[in-house]
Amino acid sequence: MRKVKARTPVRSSPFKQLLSYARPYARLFSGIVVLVVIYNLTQVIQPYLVKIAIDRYLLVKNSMLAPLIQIGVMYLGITLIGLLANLYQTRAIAAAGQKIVRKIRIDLFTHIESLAMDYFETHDTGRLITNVASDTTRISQFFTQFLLSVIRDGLTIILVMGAMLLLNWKLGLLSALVIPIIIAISLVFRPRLHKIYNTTRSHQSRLIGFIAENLSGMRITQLFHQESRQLEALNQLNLPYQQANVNEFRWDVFFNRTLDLLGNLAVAFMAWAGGLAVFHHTIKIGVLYAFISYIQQFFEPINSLTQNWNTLQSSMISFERVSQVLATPRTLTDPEIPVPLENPEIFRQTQGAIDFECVSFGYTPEHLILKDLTMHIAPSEFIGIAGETGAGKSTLISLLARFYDVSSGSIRIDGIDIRTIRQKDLHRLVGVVQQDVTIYSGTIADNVRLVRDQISRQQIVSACELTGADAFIRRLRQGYDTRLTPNGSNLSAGQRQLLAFARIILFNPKILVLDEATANLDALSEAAVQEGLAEVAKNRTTIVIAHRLSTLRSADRIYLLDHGRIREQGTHEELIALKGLYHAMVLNSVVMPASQEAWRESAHTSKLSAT
C-alpha cells in the first residue's frame, strides 16, 4: 500500500494570515479608502476655512459679510459631506469584518471537526470553545476598530501633518518632535501589555472551559451535593480571571493616559510658540488658530490608534489562538486516490468482510492497549466481542471507524485496506452505536434524520416501528415533532437509545457495530430492540459489544480479549464447554478480574460453590 503524507501547513506570522482573509474584499476595501480620503479631506479643510475667515475678513477694516456667508456655506456643506462618508465607510467595514469572521468561524470548525479523536483527548473542550466563539469575536474587532483606524487616522495624521508644513513649516516641524516620542513609549508598552492580555485569555479559556463542565454535569453535582465544593472551584478560576482584568485595564489607562499627557503638553507648547510668533508679528491669528485646531487633530488619531492599539493585541492573541488550531495536521488524511465508493454500483456490491492483521495499537509506543490482534470476519456474521473493562474492546472498534490509525498492521474490509479509503466513505460502510447517545436541539425526527433532508418521515417512523421508539414516541404531546432539549435531557437513557437505534437503521450500513448499545435499556426494551436488530442485521455484518452476555448468545462467533489479545473465541456452547475466562464470566455475571489466573481462580470457586 502505498503511504500517503499528510501535508505540513506552511506557518506565516498571524498578521499576514489574518490579511489573507481580506483579500477576496480587495474592491470593498478600495471603496472604504476612498471614503476616508473625502472624510479626513473635509476634517482638514475646515480650520483652513477658519483660518481663511478670521485673516481676511474678521481682522481687517471695512469687513464684508457676504464672504462670512460663503464660507459659512461651504463650511456645512464639507461638513455634511464628511458625516455621510464616515457613515458609509463605518458600515462598509463593519460589513467586510462581519463576512471575514464568518470564513475564520467555518475554516476553525470544519478544521476542528476533521481533526482526529486523538486531538479532543488531549486538548481542552473549554479552549475550543473560547476559540470558535470568543476569540472569533475578537478577530473581528481587528477589521471594525483597528483596521478602520489604521486607515482613518494614519491618512489623518499625514493630511494634518502636510497641511501645517505648508502654513508654516517652522511650526510644522516642531509639532513632529513628538512622533519620536510616541514611539518610544509605545515600544515600552507593548511587550508589557501583550503578556498581560495573553494571560487574561489563558485565564477566560479555563474558565469557560469549568463551566462548560459543570454545566454538561449538573445531575452528579446534585445528585452528589457537590454545589459548594464546585463552587469554591470555580472561585478559585475567577479571581485570577477577575485580577488579569483588572491589570489588564489599570495598563490600558496607564498607557492611553500617559498619551493623553503628551497630546495635551503638545498643545500648550503649540499655544506658547505660536502666541510668541503672533505677538512678533511673524503669523497671523488665523494661523495659529489653524495650527491649534491642527494639533489636536493631529493628536486624536494619534490617541485613537494607541487604543486601537490594545484592540490590536487583543486580536493577534486570538488570531495566533485561533491560527495554532488551524495549523495543527490532520493525523488522519484520505488517500490521494481512494478506492471509489462514492459509486453506488461499486458501493452496493461491498460485502463486509472484515480482516484484522497482526494489529497493534497505543496511544504511545511503550504502552499498547491492543498486542498482534488477528480476526477474520466473514460478510454477514454476527459476532460478540466480551472482555473486561480496558480490554481493548472499544479501541477495536474505535481503529475500525479509523478514529485512530493502527500502529502497526493492518484492518481491511473486503480486502480493502481501510487507509485507502476516504473517511466519509468508510463511515457510510461502517455505523456504530455507542453507549453514550448524543442529541441535539430540534424535534425527535430531525434528530433520528440528522439533517438528511431527503429521508421522508415515512421513513422515518418505520425505522423508529422497527427498533421500538415508536411506542413512547407516539405517547408524546406532539409526537414525531416533539422537540428535544440538547443532550435530550428530557428522554430517558433508554428512549436516547432507542432514537440512536433509529438513526442507524436510516444510515444502512454494510457493517453495524453495537459499542455497549444496550446498557441502558431496561429488559423489556432490550428484548423490543434485539427483535428489531435481528432483523436489520440480515445480510449485514454485525459486531456486538457487550457486558449483558445474554446478546452475545445467538453470536457466531465471541471474541474473548484480554489485556489486548483474544484468548479464546467461539460460539457461546463451545465457550460455555471450554470452561475458561467466558465460562467463569458467565458464572459469575460479573466484570472480569484483571488478569487470566485471576478468572481461573474465580471460575474454580464458582464450580465449587455449585457444587
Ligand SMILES: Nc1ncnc2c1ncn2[C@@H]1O[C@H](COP(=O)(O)OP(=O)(O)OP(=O)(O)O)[C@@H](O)[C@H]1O
Second form
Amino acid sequence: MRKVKARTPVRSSPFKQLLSYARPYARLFSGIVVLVVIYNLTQVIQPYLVKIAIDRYLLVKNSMLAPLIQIGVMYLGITLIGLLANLYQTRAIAAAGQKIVRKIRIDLFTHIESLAMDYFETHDTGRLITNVASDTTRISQFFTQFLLSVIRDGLTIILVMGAMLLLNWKLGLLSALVIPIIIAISLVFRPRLHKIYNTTRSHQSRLIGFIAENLSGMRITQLFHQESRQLEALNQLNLPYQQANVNEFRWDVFFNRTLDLLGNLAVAFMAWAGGLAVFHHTIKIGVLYAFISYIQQFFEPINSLTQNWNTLQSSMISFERVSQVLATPRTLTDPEIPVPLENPEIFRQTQGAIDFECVSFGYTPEHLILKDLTMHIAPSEFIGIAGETGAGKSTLISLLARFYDVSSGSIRIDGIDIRTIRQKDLHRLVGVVQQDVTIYSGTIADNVRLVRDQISRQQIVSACELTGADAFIRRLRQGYDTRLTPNGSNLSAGQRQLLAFARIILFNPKILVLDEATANLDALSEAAVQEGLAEVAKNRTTIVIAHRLSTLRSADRIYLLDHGRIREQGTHEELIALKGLYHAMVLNSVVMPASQEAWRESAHTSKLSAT
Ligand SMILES: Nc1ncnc2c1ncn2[C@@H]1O[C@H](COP(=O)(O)OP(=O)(O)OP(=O)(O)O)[C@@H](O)[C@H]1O
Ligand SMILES: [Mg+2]
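Switch over from the form predicted on its own to the form predicted together with the named molecule, please.
Okay, now the whole complex, with that chain kicking things off.
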C-alpha cells in the first residue's frame, strides 16, 4: 500500500518568520527610515536653536531683534518639516503593517481551509476565529508600533545623547546613568508582564469560543430552556477574563508610572546639578535649558520603547499561536505527481467505476467504524446503501470524498487510488448532497450557481425544473432573485434540499452521492425528485443512502451495512426474498408513514381544540 507522507514545514524563529513577511516592503521601510531621520533631526535641533537664542542674543548687553526673528522663523520652518515627516511616516507604516497582516490572514485562512476534517473536530472554532481575526490585528502592531518605535525611538536616543555629549560631556555622561536603571526596571517587570498578557489572551479566546458555539446552537438553547445555564457558564468565563484584564491594566499602569517617576526625578536632578553649574558659571543658562529639554526628550523614547516592548510581547504571543496553526502539517496532502485530471480530455474519459478494497477505518485508531469492507461498483450503476443509524454509511462517503484517509485498504476510481488524485480534481469527480444543506447569503440563483459565474440563468432554471424546485421558486414574489438569509432560514428544509439538487445537477459530477438527501421531502416532492434523479443518474455512477427504503427500490444493487460490515447485498427483490435484516427493516418502515400520518392528524386536531 502506498503511504502518503505529510509535509512538515521547516520552522525558524517566530521573529525571523515575521520579518520575512516584511521583506517585500523593504523599499517602503527604507523610505520610512528616511522620514524618521528627518523628523528626529528636527526634534533635536529645536532646543539647540532656543539655546543659541538665549545665550547669544538674549542674555547679552545689546540684545538684537533681527537675528531673534531669524531664529524664530527657522524654528517654525523646522517644526513644519518635522510635522510633515511625522505625518507621512505614520501613514506609510500603517499602510505597510496592514498589507503585511492581510497577507498573513490570507496564508492562515488558506492553510486552515486545506486542513483535514479531523483538525476541525479536535480544534475549537472559536480559537481559530481569534487566530484569524484578533491575533492578526495584534501582529500588525508589531510593524505599526514596535518596529516604528525601535527605529524612531532608538534614533532619538542616539541623537539626543550625541547632542548632550556635544554640549557638555560631563552632564551628558551623568544623564546616561539613567539608562541602566531603566533597563533594570524593565528586566524586573518583563517576565511578569509576559505571563499576564498570555493569561488574558487565553481567557479571551475561551470566551470567544464559547460565544461562537452558543450563537450557532441558539435554537437548542432556547428549545431546552438552557438560557440561564448558558448565562451561568458565560459568567464563569467572563469573570476571570475581566479579572485578567484588570490585572493587566494594573501592572501596565504600575510599570509606566514607575518610569514616569524616574523621568521626573531625572529632570529634578538635572535642574539641581545644572543649576549649580550655572551658578558657578561653568555652563550658560541656554545650555541648561537645552539639557532639561533633552532629558525630557530622552525619557519619552525610552518609555515608549519599553511600552512597545509589551507590544512586541503580545504580538509575538499572537504570532506564535498563528504560526502553530500554520505549522500544522496537512494530514491529507496532494500527491507529488498527481493523475493529470485537470486535462479536460482525461477528465471526460473518466467512467466512474468505484472499488472499495478491504477498507478499514476508524476516527480513532482504537475504534474501527468500517471493517474490511469490499465493494465493486461499475460505471453508471445506481447503488443503494441501507443500514441502521450509526452503521457507517456517511463515514463511507467521507472516505470516498477523502475528507479522511482510510486506515487500511484502498479506494479507487477507475482503478486509480484516490490518494493519487488532487483534492480539487477528486471533488469535481465526486459530488455529494447531504441532508443538511449549506445556504450562503445571496439570492436563490446565487445559491444554485455558487461561485461558478459561467453558469447562465437559463441553466439554473432548467436545473431547478428538473428537481422540482422551480415550482416553489416561481411562487416567491422575487422568484430566483429572492434573497436568502444566512443558513437559509427563510426556506423549509425540503426547499433547501431541492436547491441542493439543482446545485449538484449543474455541478455535473461523474459520481453522484445522495446521503439522506430526500429525507426532508414530502412524498410528492420525493416522487418528483426521483423522476428527475432517474434522468440525472443516466450517465453517472449514483450512490443513494436512504432510511426510507422505498427510495432504493430501483437500485441496481443495494448494500446493507451493519456495524461497519456488509451484511447483505442484492436488488430490492433479492434482499426481500432473503428475509434477512433488510426484509425486517422494510417491514418496520412500512408502518412508519401511516403512523406519521396519524401523528400529524392528532397533532392537528389537538392544536385546533386548543384554540
Ligand atoms: N467525526 C466523527 N468523529 C468520531 N466519530 C464519528 C464521527 N462521525 C461519525 N462517527 C461515528 O462513526 C459511526 C458511524 O457514523 P456514520 O455517520 O457513518 O453513521 P451513518 O450510518 O451515516 O448513520 P445515520 O444513518 O444516522 O446517518 C458512529 O458510531 C458515529 O458515532
Ligand atoms: Mg449518515
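For the two forms, the rigid core is made up of the largest set of C-alpha atoms that agree within 1.5 Å on superposition. Keep in mind the model is a prediction, meaning the values are calculated, not measured. Numbering follows the first chain given and starts at 1.
Is residue 407 displaced by at least 2 Å at its C-alpha between these two forms when the rigid core is overlaid? Not so; residue 407 is displaced by less than 2 Å.
2 Å or more on the CA of residue 125 between these two forms, with the rigid core superposed, yes or no? Moves: no, less than 2 Å.
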